[in-house]
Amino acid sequence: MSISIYRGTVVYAAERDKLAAFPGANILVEDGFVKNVLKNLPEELAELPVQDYGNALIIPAFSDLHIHASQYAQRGIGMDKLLFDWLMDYTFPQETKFADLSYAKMVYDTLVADLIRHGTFHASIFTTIHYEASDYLFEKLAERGLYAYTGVVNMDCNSPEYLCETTENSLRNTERFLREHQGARTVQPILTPRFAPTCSETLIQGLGKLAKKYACGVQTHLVESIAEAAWTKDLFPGYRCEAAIYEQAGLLEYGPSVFAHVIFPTGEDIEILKKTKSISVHCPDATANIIAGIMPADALGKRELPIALGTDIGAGPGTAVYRQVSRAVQLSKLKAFFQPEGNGQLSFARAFYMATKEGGSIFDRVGSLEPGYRFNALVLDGLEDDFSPLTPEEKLERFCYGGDDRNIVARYLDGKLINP
């Protein structure tokens, strides 16, 4: 058994709409979890060293839960494009680069570092169809130990003639992928249709077969646009929503569900999701940047569906995580302002929950600092001006607004201090 104690200010969102704050506390960490946040150490503890970070922030590490890790090396291009003008133009280009894997070596690498610089310590990763970089970068980030959701990317019809696979050779790599990358360890499986244009109705329900088979889950996009979601219900008449595509292929009950955008959902999308528990991912910079939409983050969220934050990246500029804290609540604003029927605004406090706890939740015991969860943090220092002091959560704010990766000087992964 392993104690270390770390003092500072401890903040976390055990709660949607509230944060707690410890100023001048004392978190313990055993064997890499937390067991406990206390104001004074007990007797018995009094002589262990304590690494002590003064009034800086320690706060759990941020999931991001949609990154197209492909798409790295075109963050912040083309976003003057619509969505499907910027995807012919940029993205599909770029992904066919992918087949050379040294080039996904070098694109790879970079972006698993620079997750950990800005403190995103889960995700959940879109690659491209291409099995060998796919592969390198499951590895990879099971080397440096993050927890993800990764998986080959599924394309077989509606796509450019470079990076459309047939059916058969698309559910064969996906299987080899799945098989070999079972196990117990922080990064597992995932399937990953890009969205159900570019999927055949076989392949979908191929895809459906091997979730069973292998008790993995599935990530995708869902309703992102307007001329998305009328492609989808022209290409798929017989079904009733687009979420029901994937929930009568079984896709949505073997592992997590993970639907990006969800930007113009039907009560009956809702209420496939409400009941398969699966979980709706704001992507505020992305979404705005090709104006696919706003998603209605505050309305789902009173429909008691789980909403965690992505970055999006490409269409995202950057890995930042806590940044899409800050974009979600200046979204909701303009969502509610505009269409204020049945929309509110966010809280910064529950934008934060989204980044940390509910993000989390589809890994294993992440996004907060509540005793029995992984000391998975971050120590965030100089936000506060000598002449104005701030509450915790003011300084909290302000790294979400206006901080980056300066500001964040030590990094804890399952209780062992990391580097990028």
Second form
There are 2 protein chains.
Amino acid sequence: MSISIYRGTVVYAAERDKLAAFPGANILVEDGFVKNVLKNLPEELAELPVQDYGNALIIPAFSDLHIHASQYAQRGIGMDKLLFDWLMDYTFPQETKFADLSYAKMVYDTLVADLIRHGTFHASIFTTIHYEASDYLFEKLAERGLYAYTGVVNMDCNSPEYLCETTENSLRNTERFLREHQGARTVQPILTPRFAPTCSETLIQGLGKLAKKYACGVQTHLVESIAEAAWTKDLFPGYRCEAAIYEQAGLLEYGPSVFAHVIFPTGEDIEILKKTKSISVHCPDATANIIAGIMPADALGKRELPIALGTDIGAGPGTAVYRQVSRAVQLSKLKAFFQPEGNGQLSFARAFYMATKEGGSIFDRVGSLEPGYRFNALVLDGLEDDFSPLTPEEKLERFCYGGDDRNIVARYLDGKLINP
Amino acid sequence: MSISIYRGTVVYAAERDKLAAFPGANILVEDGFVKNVLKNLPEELAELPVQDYGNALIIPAFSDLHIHASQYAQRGIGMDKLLFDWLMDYTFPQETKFADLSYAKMVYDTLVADLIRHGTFHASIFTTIHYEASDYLFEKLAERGLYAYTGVVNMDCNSPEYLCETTENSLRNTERFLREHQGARTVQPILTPRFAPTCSETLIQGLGKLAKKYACGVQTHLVESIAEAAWTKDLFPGYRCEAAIYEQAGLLEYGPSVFAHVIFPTGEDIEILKKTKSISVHCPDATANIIAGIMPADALGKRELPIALGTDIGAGPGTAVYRQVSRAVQLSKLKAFFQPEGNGQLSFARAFYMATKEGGSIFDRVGSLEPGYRFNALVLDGLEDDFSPLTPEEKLERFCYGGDDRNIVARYLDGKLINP
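Instead of the form predicted alone shown above, give the structure for the form predicted together with a further copy of the same chain, please.
In what comes next, the whole complex appears, and the chain from above leads the way.
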């Protein structure tokens, strides 16, 4: 029996609108999993050494379900633009650079370190259409032991010539990626059609066959802007809604199904997401920046759709998921103000739940510190001024609104201390 | 003649929608003022030592025209609330603590260091109703040489009993503050009625007399929420708009007149602001957080109203004005999406101009690096990845979206290097 004991203020969200806080608690970790959170240690454990973090918070590591790894290189620039201009002027030219593996290595090494620095240990990640670069990222994530889904991106139409594959090449590339990355590791391959406008019907149907053959999930963008949704409707006239394109191709059967943005869903989209247990990813800063849209997160939550958070690098400004917690609360207030019907405010606890346990739900026992969960955890300190003590919940809130990686004083992944 | 020379990429906004960028430039500073920005040094200066910052940016220090100094202690908490609950549950109880000078000293010392850390050298600052604490902040700001307006807050009605003065005491306190803080210093006293609902007509008229006697300006909140505007209309039925309350009392004649938020102005408010050369302060994060409102900054700009930026600590998350630059752009897109009529998007250059030169316009020659301006400047570095070079404008944009105080590697105030 290998038990470690950490002392501090344990805070997590086991359910949607509620934080659980245990000041001065002992968290018992056995073989990388949380065994228990106890106020007092039983006598048989009294002799074991305790790593005492004092008044610091111990919280679950974050889950970021929408990252474009290649766009890390363009974070925080071109933010004057809106979606299509931003894609053409910044994003597509940036993505072509990943044909060069040595370039990809530099960007992906920096990104992975940055994810760890900001406490994101669980992620769903787009790469580009390039096999070698995507393979490199997969292996890098696995080497660091992060929990992730990632896959080569599919684009076979309506894309700049320099970033467009034939349908055949796209499917071959993808199948190779699935085949080469099978196995019981923390990282798993996932199908990654960019979004409906850049994928032919043939391609999407081909991906559906691969989903079945390899029993794998899918990540893509869904109804992210009015223009995108209208264009998709034109391109796929035979489908009753955008989600149906993926459903009818058999892409939503093996899970996880991860849909970024979901800002303008129809009732039919929502029915499909619900029936297929798909998870929607709210990327507050990113969609405000380049779409000027806000996901109706509260309304979708009332329909009992699971919703995770995402940074959506590079439309989002950085890898800090905790900042998106605060932004989700803030933008839910604006959404409720401008479009009151059906839209309410998210609680802080809800947004934190989305960023940890709900986003973690597509992996194996991550995103909470309940017994049975992996000890994927962060220790947060320096959030309180001497002159003004805060409750544990307030410390966590201040971290999400104004803290940064300097407040993360220790990081545990599967029970082991790690560094960026 | 005392000339210093700094080399780097000089960037500033001399006009509304345009950044001026000078890579590899020499900035000549004489007696604390910018003398010139030159690509090549003339022969007679070739012998002088140069402080070479390489590829780093040299930009003007920031101007934050709306800060509640006392609320620094409550930043980043209670953000689930909206205005009136937030005031009653967090803000008013917090402000009472400033009756204790030793408490005030701790908070204000920390705040002033934090302003310097984040490069805010020009500010308009609310304190509380407490004389000694307000006096302490004034002296602290002056001791550090920051450019600021600050004054004791007036509240004589519709306030919790524990934070309400008599009209007579409020006026006496204020006059004492004005009298004791006369003189040619970088900090100047300013009248600070909290907002119309907490000030009686008698009080506001009394403040008008003090404005005339001491030739001083005023800072307050204006039409910040629908509920506040409606309440003010009820309380002051004899006025054609909220701005008229201050105008008719003679408060807008001596300048500066600094109005925070201005989210729901009537045409008549706008006319008064324009006529009196008042400056409006856009606090994007803060008003999104606790009002769920966004200033129509682009629309007011089209009416040629000057607009500054503010962090509005503690409704805003921190003292970083540069982050409000990015937020102003982002929220202008949302405003234009949800209320297209008359509302357009702010350019990044515009938002940066608001945060520097326009906010600096209420002080003496600060907020730009044009010749004749004070060398109140920041040196920014570490914004570029090795694998992805950026233009000067992109570096500045990335700083505002995702940078932090670690990127500020040197700070100059009146030509002298300072530290937090």
